[in-house]
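Presented as structure tokens, the chain that follows is alone, the form predicted alone.
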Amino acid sequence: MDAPLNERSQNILEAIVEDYIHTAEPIGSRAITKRHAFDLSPATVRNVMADLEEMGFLASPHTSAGRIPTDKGYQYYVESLLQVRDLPEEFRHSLEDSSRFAGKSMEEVMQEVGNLLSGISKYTGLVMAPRFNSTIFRQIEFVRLSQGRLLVIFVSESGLIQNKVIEPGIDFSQRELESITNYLNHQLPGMTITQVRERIAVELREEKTRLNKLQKQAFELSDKALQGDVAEQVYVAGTSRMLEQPDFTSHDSMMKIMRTLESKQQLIELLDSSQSAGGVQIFIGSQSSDAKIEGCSLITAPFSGQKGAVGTLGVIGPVRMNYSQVIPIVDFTASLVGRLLDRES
């Protein structure tokens, strides 16, 4: 275990830090001495810049005599030395202009939010919407199709809407799907997804001689309807700001981010991984457990609704990420979207 930094070391590896995310060029002994006033030499500053390399905490660049922080310096950096700023007044009044949502479904309304964190922290923005097994059920609706097929539409109380083609195997008229409709509409409501489909099972299992024709059909309808998983949506916002960064120049790193951001199931990963700890949640390149994101930093928390859906937002940027001004953007912003869930139920 490495030994606990001593004060000077502490101020030079934050001032080494901050300066490089302004800059993104190495920093040198003479640079520090004069942009803070530590009343230190320049050789002091060397001798205590060569002792945190040395710890792992910064590397020295072959094409200069400067020095970068590592991935292992930002991570003292953010837990033991950064201080969070308020959220600007500008960015707080950005965020909270309901009129940019108004109007909008719950699906227009995550890729805005999207929007929203990459044009205010000027990197990528990633929501993942609440997962559907997990709000609360509004409505169902079934619509006819050609060839014996239907339409499933499940509408959820915070809004999100899934739609799904069935074959039920039976021809249904528009009237007898408009009864079954009715018939679950009233039945449901106020259960989450996974407990409808618990009530459906139980129903089709147990006591089958007291269900009608009409309550049959129905219940073997939202269940085909309900059969296998519902895919996650992530929404995805400003990936050509990533590009913009000088920390991706070289064309292996632009590949890797760019398969990493084009790939829905590992984003899924990404921001699952963090729902469940609560809170905001960062994620620092090789220091994370998650090879995925080797050279990038990733800032997330869980938003909520009142009424039980559940999803994740976040920000995703190169290791070299201005960590005080993204923070209180990504928990802001997910207060807001559960303040939104609740008044779109």
Given for the second form:
2 protein chains.
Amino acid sequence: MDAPLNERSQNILEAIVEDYIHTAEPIGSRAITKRHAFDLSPATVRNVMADLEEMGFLASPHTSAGRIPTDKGYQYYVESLLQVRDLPEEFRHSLEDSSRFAGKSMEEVMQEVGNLLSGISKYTGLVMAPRFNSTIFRQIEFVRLSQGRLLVIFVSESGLIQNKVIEPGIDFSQRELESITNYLNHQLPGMTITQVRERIAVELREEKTRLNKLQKQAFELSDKALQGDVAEQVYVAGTSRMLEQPDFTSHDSMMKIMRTLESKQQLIELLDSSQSAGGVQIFIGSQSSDAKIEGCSLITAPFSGQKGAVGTLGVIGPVRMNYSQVIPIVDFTASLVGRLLDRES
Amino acid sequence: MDAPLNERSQNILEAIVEDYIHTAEPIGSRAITKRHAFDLSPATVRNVMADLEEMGFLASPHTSAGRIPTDKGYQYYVESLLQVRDLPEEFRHSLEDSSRFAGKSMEEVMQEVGNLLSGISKYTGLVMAPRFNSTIFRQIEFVRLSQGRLLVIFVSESGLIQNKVIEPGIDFSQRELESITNYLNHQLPGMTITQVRERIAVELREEKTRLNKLQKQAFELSDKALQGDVAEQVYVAGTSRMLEQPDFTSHDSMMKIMRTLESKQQLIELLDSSQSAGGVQIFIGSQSSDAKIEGCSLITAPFSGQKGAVGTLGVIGPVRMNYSQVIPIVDFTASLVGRLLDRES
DNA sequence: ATTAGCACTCAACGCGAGTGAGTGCTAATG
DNA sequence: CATTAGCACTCACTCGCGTTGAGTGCTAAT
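Next block: the form predicted together with the DNA, after the form predicted alone:
Every component of the complex follows; first up is the chain already shown.
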């Protein structure tokens, strides 16, 4: 929109953003000429800074303080100036050290991934597990627990397992259950759970004529088994990392953030928005949907195995976040988890 | 140890504790005579307060402030003065409204219980799910997932379900699995998981002679299935409630508490200690094991179904906690969850 | 034994001067 | 004409200081 920035302005903007990310304090003109070897006097830098402020990239908390980047400033920085570093070897190693994940359940893995994200990035880690509804059906099994109580197990194409106890009116024999299982495992694979639901609804509506007793029972059972939506699972790790940030020292801002991090629902909404687009997504400050996370930036990436189970993970921190470090962490972790999902199946 | 308090001293101590719980500010002699209709002058109250301070029940932050209860003061209050109120109807209703729990998995139920605890008490809720290792074995099932991969399902006597994917070396046929299942379900019920583990170890050690091939395979499979300890599940709800407390306004104390609430391990240790004793337990301030939760009190109660799965739940908050309100909440919730467990089986 | 009276203590609040980092403007400079 | 040196100005922040008032402890009177 505005005239593009010339190189010197870019350099100065970059310097300010990076210094501010580092120190969390307003950056003055003199500080810049000192820390960076521009061959410029403070006065010149001041002129440039005044221009940048007018264009909306910088702001000053008050007349006699230095400048801090605005959201727009961060955006420009991330989009045009930032060069993403490679993920340092050590992090790569500690992430890839898959012994951590050996023999763990899906949940434990998600939890552990969150911990790693948080531990390495020093911010708060978020992981939204693959949505059950959009996973692809592979297998269903029934286990008799006791009189009239059945355990239903769904296995998705990517190896996710979901189970549920139901109480059908009838007490099926082992043999009946086997037949039902066989029938369903022949009919349903390849569809997503949502599609399976629809299919069942259709079958049950126009049942009467075509279906035999067994088939009817099969659909009724699986209908029961799929009733009730599965709550999204969101894992949050390292919430106290938020409190470490000098950006959120005020009691108010702390509370606001902690409340948001507690509300699974709000987190789902946040993470959902990045689900569709592939690759790393960056939401800076107010740009991120709601004002729920005022003063925060969110870096997310979807992950998926080859067979489609899709989840999202990310890191949330203050707008003054070390983007160049966090972006590769999120990126790499997402692909790592993808590989992990494939391994499982 | 000391001479018992006379009635007047008790009344005044009670008044101070309750007022302080209410206001979170040091209580002065005049304030007491005003708020409570003792027929005493401030001067007399002062004398009593001086005595109470000498005995260690009260302390003054500085000379010219009022008094606040010490940990010892709270303890005396809880043990001798407090009369536990009945749980108000409204809370009882909202807890018993079991539609909340209908058709939910164990985890979701635990999560929901935590939310209720926190929501009603206005403090932070903790729930430690029944320890898998001490649950009683009822049933095992195997489901073939794909070449060489098996899903193992344990069902405990109280209806808890635990599953795990294993990869035995051999690819068992459906028929073989059925035999193995039958054999194990005949051999193992009634023992705790820990006992089952020991039994398997013994059997495998002195195998050679007595066991036929099937039996040997059965034990090897279940050995694999039980390898690796199951991590304790702890659910924390309403952490931000901690930040609401005026007791923890300092940045330091906030961080300390949030860190502790994040560390499942530390929470397990806390909750574990109350596991053994039955009924509501109250840990006040430094009395609670470690200084991990400085300035906090913990009220816990174990819960268990008739068939033995045992967990612990509780509420954690500042020492300046509304004991008379929280104690019945924790008590009632524990028994409620116990009933819930029975219903499941 | 209780209470009124009084001197004393001390955190909290408000105020004003001093400090210094940083700015914007203007005039000099290569 | 862009850059720079110089300078007056702004304003958050800190520190010291007197004031205030809630609350105490002690003593003497009831």
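Just so it is clear, the structure is predicted and the values come from calculations on it, not from any experiment. Heads up, when I say rigid core I mean the largest set of C-alphas that superpose within 1.5 Å between the two forms. Residue numbers count along the first chain shown, from 1.
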| item | value |
| --- | --- |
| After fitting the core, Gly159 CA displacement of 2 Å or more between the two forms | yes |
